[in-house]
Amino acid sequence: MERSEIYEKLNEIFCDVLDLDEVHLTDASVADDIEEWDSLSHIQLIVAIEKAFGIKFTSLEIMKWNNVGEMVNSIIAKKQ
């Protein structure tokens, strides 16, 4: 799965979970960049991402993420 395909799917998930019309995620995107992305919605995002990609993250993996780029790296690693 290409990085661009992952971003397309993540943009859809973020829009759905955060009830946004559109969002443009980049490797540098963080929760502070999106007003609706708080601690509760973070959990909802993780669950939706795991379901959409058919993967599971560990708590340690999630805690290590500093931005969306690191989240995408984890998705890529699990999809290989």
Second form
Amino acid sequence: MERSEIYEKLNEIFCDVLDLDEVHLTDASVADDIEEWDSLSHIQLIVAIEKAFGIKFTSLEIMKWNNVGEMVNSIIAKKQ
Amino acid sequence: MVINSFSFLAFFAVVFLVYFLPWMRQCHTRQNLWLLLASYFFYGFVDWKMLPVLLAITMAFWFLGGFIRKSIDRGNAKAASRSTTLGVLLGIGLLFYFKYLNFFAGSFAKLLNAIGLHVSWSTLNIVLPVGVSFFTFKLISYVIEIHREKIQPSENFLEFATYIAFFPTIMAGPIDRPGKFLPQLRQAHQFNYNLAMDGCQQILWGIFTKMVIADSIAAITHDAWSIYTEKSSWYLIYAILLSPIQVYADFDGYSNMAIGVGKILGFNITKNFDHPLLARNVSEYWRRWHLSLTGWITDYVFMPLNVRFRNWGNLGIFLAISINLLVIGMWHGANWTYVLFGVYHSLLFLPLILTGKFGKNKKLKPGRWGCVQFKDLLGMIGTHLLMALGHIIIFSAGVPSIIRLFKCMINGDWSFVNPLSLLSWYSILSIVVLLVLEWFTRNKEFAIQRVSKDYTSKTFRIVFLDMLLALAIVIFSASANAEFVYFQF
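Would you mind giving the form predicted together with its partner chain, to go alongside the form predicted alone above?
So here's everything in the complex, that chain up top.
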């Protein structure tokens, strides 16, 4: 799966879960960039991402992410 | 030695002068060593018996942090996880020993007696050392952050020990995270005029809310929690309603003073409050209250639980929030009232979870003439009432006292008491000023902060006058050495 395809899908999931009209995620995106993205919606996002990509993250993996780029790396690693 | 006392002023004057000597400013190691000595002196002044424990536990965590990183580098994930768990258990063990052993031993003995096994368990009489709840959380945070690969372990013990014992925050926080604080110890600090002036302003605001507002309300609430049988119903109602303002003015006052002292030395300390009186519901209240603690618990307790329960829907969220609030309740100390406090707050979350309103609130928008909107105001008043009820739980001596206090209030003397007769006119005026500024300065770090943070020579005179005013408050306040509410936790 191409990185750009993952981002396309992620943008959709973020809009859906956070109730946003539009979002443009990049490798450097963090929770502070989006007002609606907090510790609670973060979990809803993870559940939606796991469902959409058919994968399962470990707790430590989730805790280690510093930005969206690192999360995308995890998705790519799982999809291979 | 509290921050708003003359002994602290004398101590700080010496620390400040030596810290910024030209010879000291050349080298951060010299400055750190001086800060560490000052911090150990400060802590030892309050509780010298705890100094060896503080030093030993600091060393243990420093070695552990290095070992976790080495295990990660060697690809030994298991050893890294195990050592992190060991660190967390060590921290919790320390807290358990000092804060909870008396309580659990007593409760266990009562339980055995209740089922017919008569044991006599002499009270252990372990005295709670000051600040243990705060520096232990810093230590635990250090090992978890290394395990999550958010920070590198500190290579310098002196730097690490200074972070743990940093005197402005060792007594009652704010609980600084290693990722933000340790880098500040890796450079020599030059005197930063603007930051120091900003710190002075912040100390003044802290002294004002603590000594003029909190201490005057404390006289009323103290009687309400202790000699409620002698008080009328109206008196108790006023005390309960004023209690959230007292605790906020007290703890925010302390935090502002601690942050301000840090700023004079050139440090940025994490903020502790974000205008909690403006919270429109309980969820928002917890996002504005004691941020350094709630942030800590969110990252290390709530998030791991929430991740684990993530496929359980609302039940998972409720469970994670409830455990979270129980931990916050129990963090305050060992008493069933604190457990009840956690249960009470988690129940307040239930309607929010069921209606999907527990998430981040929309930013406050002003209504006409820049004032608070009516709907928001109703939410704030409602939240205040719920918090006030929670205060009865947390400040009562025990569960029976809570019931007795309610009975006294309902069955007591209902003859009207003029609320204005309970406080001096300047205390009432100060409370009104606090409430008004809470709204109008909601985007500032503290109410009287200069917007530009640029203190020219002209503003120096203003700051000088501010400090004279602070001195006047300290001298003329009857309760110059009144304890801070959070020193007991």
